[in-house]
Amino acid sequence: MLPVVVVHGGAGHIPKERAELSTIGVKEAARTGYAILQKGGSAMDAVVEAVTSMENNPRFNAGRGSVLNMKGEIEMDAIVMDGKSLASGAVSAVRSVANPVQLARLVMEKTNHLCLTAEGASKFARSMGVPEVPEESLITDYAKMRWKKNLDPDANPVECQMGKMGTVGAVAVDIDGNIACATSTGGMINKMEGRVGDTPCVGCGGYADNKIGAVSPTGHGEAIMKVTLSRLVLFHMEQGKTPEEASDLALAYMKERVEGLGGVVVVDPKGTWAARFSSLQMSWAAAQQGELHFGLYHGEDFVEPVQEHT
């Protein structure tokens, strides 16, 4: 059953033309992570590279393609967690970095801290030799169009979130049985300056523990934080539930308790995985035993070989 990698490209409601591109993007990300695992690479390497691939893809709300805050600026959050040691690293409200997930990994590996924010995170990035990129290079025309539309006082906040996939994330187990997760996001459309969502918070935007499993969520950040969604899924798994049952219980609780919709990708130490969501759609893909599984709507599980025929 090992190795395995599962990725998501965000939960929500998206138009058909963007949905197809999102599905292509998550499949590519899963293949990227799986190729690393097949060569004996670590779960951490796999999740970081899978998420990097989605940050570089303008179809997703992370890295290039991130949504804009009220001022029309980008503020991105990311987290990584290593299930072997429970080491974690995160960044919040970062601007001129192409791949916040890689910066989050550096926070984990090179500092004694778990999370660095805003200008402090930028200073750390410079000290680590992470190239600064112009903020404009991360802003797409689509993000600008959505931002302008949402400035209208009559804008409908629900409709505003449509058409943009949310957070991206990945979970993996490598051939040594080590587990990791990574999550990255541009946050909420037209959020207040300085708003930080669930993504960089341990137990909310991700959690990985070799003894139980790993989770990467997507959805409304404030709702996810109120129920510490990632840790809640793993709590149910500790009680003996399967990844799928645990995911459904946690998502149902979030919906009933705080009216929050979202989704999760989950894996346990044996390589059993799940991709579950309470929203209308969630683009996801999983690679295991040479097969690539993927879907977008409830009940979908398409399968094709991981190796693409050229």
Given for the second form:
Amino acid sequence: MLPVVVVHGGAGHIPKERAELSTIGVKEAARTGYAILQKGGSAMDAVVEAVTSMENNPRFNAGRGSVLNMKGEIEMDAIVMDGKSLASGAVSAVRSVANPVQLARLVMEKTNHLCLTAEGASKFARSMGVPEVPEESLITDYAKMRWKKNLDPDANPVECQMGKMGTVGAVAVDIDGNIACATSTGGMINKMEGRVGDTPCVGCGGYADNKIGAVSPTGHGEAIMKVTLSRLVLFHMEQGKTPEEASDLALAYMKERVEGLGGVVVVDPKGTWAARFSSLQMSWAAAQQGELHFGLYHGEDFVEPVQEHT
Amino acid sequence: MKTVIVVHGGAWAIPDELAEASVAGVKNAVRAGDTVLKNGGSALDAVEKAVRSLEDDPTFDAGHGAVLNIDGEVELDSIIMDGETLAAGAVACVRNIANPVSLARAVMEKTDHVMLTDRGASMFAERIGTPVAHDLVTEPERKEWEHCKSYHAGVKMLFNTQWGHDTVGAVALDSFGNVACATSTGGIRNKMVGRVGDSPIIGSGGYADNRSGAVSCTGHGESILKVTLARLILFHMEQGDSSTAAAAASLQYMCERVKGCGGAVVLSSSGDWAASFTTPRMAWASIKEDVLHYGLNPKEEFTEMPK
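Next, give the form predicted together with the partner chain, keeping in mind that what was shown is the form predicted alone.
Okay, now the whole complex, with that chain kicking things off.
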């Protein structure tokens, strides 16, 4: 059953033509992570590389292609967590870096802290020699178009937010049984400057514990925070639920209690995995035992050999 | 419904010279919060009032008297949460604000978001007319910071571990049966610019849910985050543990799993409360049915009956 990697490219409802590109992106990310795991690489390396691949892909709301805030700027959030030591690293509202997930990993590995925010995160990035990229290089025409559309006073950014797949994330278990998660996002479209969503908050935007499993969520960030979704899923697993049961219970609770929709990818230490969502769609892919599973709508689980390249 | 309020002034190795002021500070804060509850105020109003009182007291590492970061500046974190709706508001790394807890509450009530950080938080503060405070740095803190700076790195680390943890917080249960929590801090001395600790992170620095209870945490922030301490305590209570048992089990887990010490004030929706810590000291106080309890050292509990 090991190794395994499961990725998501966000929950929401998106037009068909964009959905296909999203599916291609998550499949590529899962293959990237799986290749690392097959070579004996760590779960941490696998989730970071899988998420990096989606950050670099302009189809996703993370890294290049992130949504714009109210002022038309990009501020990104990311987290990583290591299930062995519970070490974690996160950045929030960071600007002008191509791969926030890699910066989050540096926070974990090179500082005594867990989370660095805004200008402090940029300062740290500079001290680590992380290249500063021009903001324009991260902004896509699609993001600009959607930003303008939502400047209208009648616009409903929360609703329209779903017009593009959200946050990206990954969970993995390596052959040594170590578990990790990573999540990265440009956040919510037309958000206030400085808005921090669920992604960089431990227990909300991700959690990994070798003894229980790992979760990376996506969806309405504020709702995910209110129920600390990742930790909640794992709590149900601690009580004996399977990853699928635990995900469904936690997502149903989020819907009932705070009217929030979203999705999760989950693994347990044995390699049992789940990709569940309460939104209309979530692009996801999972690689295990030489097979690549993927889907977009409820009930979908397409399978193809991992090696096959499209 | 009988009202309850419990406050803390931070779990750490509180030195003897600060002991008296710390105890006096938490007693003042708990009385301020209790008055709100007595007058029919909400749990949210009560925790905000109590935490404001602690923020205004220079004895504590929050608001006035907050510790300085590596650049000698104050950056503040705070959260507030409403157990009825699970609505929450938080600010991280905000500067020149005397009462971050009230700004956190404004984020909850006046925006669609849960958390604002750094410049965005300051811009929001300005927009809603929050006064700018330029007097947050106290003379003793400036001296401590300079003293710390002169230490070599290894000693500084030890110093941080032992001294930097005086986050403040409160939990309350109001006469309508609603619970709330609030936490506020200047973080740890000599922290990196932009460091966000546990305090503004929902589920770590605090959590409130009418279906279980409310928690406000203090201690080594990075450890609290790793175990999402506030939410962990409430998970135990959802399984039937008392406030005391849940806090003890979770703090012990934090010690074992990530070698971190800390403390928490905990309140169940039925009014059962606890003030627990694994650090050498934690200043805390509670008022339930007009009786004031308080303490500083392990296993210490003093009682003051109403006059």
